[in-house]
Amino acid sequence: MPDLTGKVCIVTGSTRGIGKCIAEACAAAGAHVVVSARGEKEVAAIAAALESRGRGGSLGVVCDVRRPEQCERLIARTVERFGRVDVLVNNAGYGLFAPVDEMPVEEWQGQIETNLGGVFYCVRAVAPHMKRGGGGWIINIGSLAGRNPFAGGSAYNASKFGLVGMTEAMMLDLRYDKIRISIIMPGSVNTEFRGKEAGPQNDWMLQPEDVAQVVLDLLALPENAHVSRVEMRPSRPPRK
């Protein structure tokens, strides 16, 4: 595990699955940690609980990240609360699954603007940030179906395939500035995504946990180190 004592990490997505065991982990290590999502209560409640246990301190900030005008705000939230930011992990995002002519113009805009947009809005509002500070990493939570397509999949699969073009772009905007960006794709993950109910029934697929882990490694990578892309899937699938 690095050693993230004093640093500050920001999570969007981050009062349940991969997102708050990624906060969990980064308090672990020592962190300040920014918890970020939509639902005041539960945002208050994850950040207090990091608090109550973590090294570092806690502050949650209620963002959608669909709006620029609240991604700024966690940033400037963060910054006026710790000074800097150190790591930013776009965790937000959702996904509904229909053919493309049943696709609601809404769900679509809604999976473009969270899975796609909102990184982006993070990321304009974070660099500056981390540029006066020395540097920082970002690591974007993607997916496999950002390079495999599925039926039902159109807004989804846009949003991810896009996702994994804008990090390597961004990558190669910031690099120098010595602010390392990541793409984090797991396969399937035992959490309640996409509808399914997460439990040891389905002890064979990844956990969020497993996500948790790889962030910690690519935070732990020496500074001339850079894995621009992760792939994640399940060890032992059930056969088909």
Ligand SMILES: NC(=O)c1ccc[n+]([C@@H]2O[C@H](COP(=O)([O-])OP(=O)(O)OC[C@H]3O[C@@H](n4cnc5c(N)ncnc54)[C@H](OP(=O)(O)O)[C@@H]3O)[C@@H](O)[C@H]2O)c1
Given for the second form:
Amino acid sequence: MPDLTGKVCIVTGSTRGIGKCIAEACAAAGAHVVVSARGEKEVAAIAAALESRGRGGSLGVVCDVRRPEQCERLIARTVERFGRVDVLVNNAGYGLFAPVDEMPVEEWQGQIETNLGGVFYCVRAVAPHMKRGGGGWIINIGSLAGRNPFAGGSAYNASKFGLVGMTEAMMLDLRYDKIRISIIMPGSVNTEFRGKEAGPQNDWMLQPEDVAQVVLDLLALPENAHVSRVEMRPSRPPRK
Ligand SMILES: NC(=O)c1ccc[n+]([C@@H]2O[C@H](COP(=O)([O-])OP(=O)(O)OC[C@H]3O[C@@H](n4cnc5c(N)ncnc54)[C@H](OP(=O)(O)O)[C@@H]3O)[C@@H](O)[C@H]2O)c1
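So that was the form predicted on its own. Now I'd like the form predicted together with the named molecule, please.
What follows is the whole complex; the chain from before opens it.
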């Protein structure tokens, strides 16, 4: 595990699922962790739990990543409290699957704005602070849906395919400012994503802890090395 003592990590969408696990892993590694999502109560509860268990302080900031001004506020509140940002994990995201002619326009807009727009707004807001602080890490949580199209995935596929390209373009923009940007692309993960029930019936899936482990592995890389894209999947999914 990397030693993140004194580092400041923001995780969007960190009140449940993969984001919560990443926030807990960063806190266990000693970081100050900023918890964020739309639900006020949930944000406060997770931030308080991390504050009592983690070694660094933690902060909860309500933020809907679809709103550029809320993303700016998330970064500003973090800098106000901790003075810097070292790591931003853009995890907030959702999927709603339906054939293109049955996909409500607002769900198309919602997925593009959350999974793609939200990442853009947060990176745009954090980059000046990371530059001033001498560098940083940005880790985007993509999906294997960013390389494998499937029926019903017009909006979700578009958002996650777009995220792959946007991540690489941002990496090229910011690499000489010592900001490394990666995308982690998991297959099925045992969370409540899309309203499915998380639980032992999904033991064959990746677990959120597996994704958090990859985040820590990336953060442990030496400064000269950059892993820009990670694809991960369950080792043995049920045979079709
Ligand atoms: N589970 C999978 O199989 C899987 C596979 C590959 C990739 N992923 C990706 O992994 C990420 C996390 O998924 P998950 O499975 O952990 O989902 P999850 O259990 O549904 O958790 C999603 C988190 O994001 C927050 N969120 C949703 N919309 C938001 C918004 N507009 N602004 C801020 N926060 C928002 C949610 O809190 P609020 O609703 O309270 O805001 C929650 O904390 C997503 O980007 C997803 O696309 C998931």
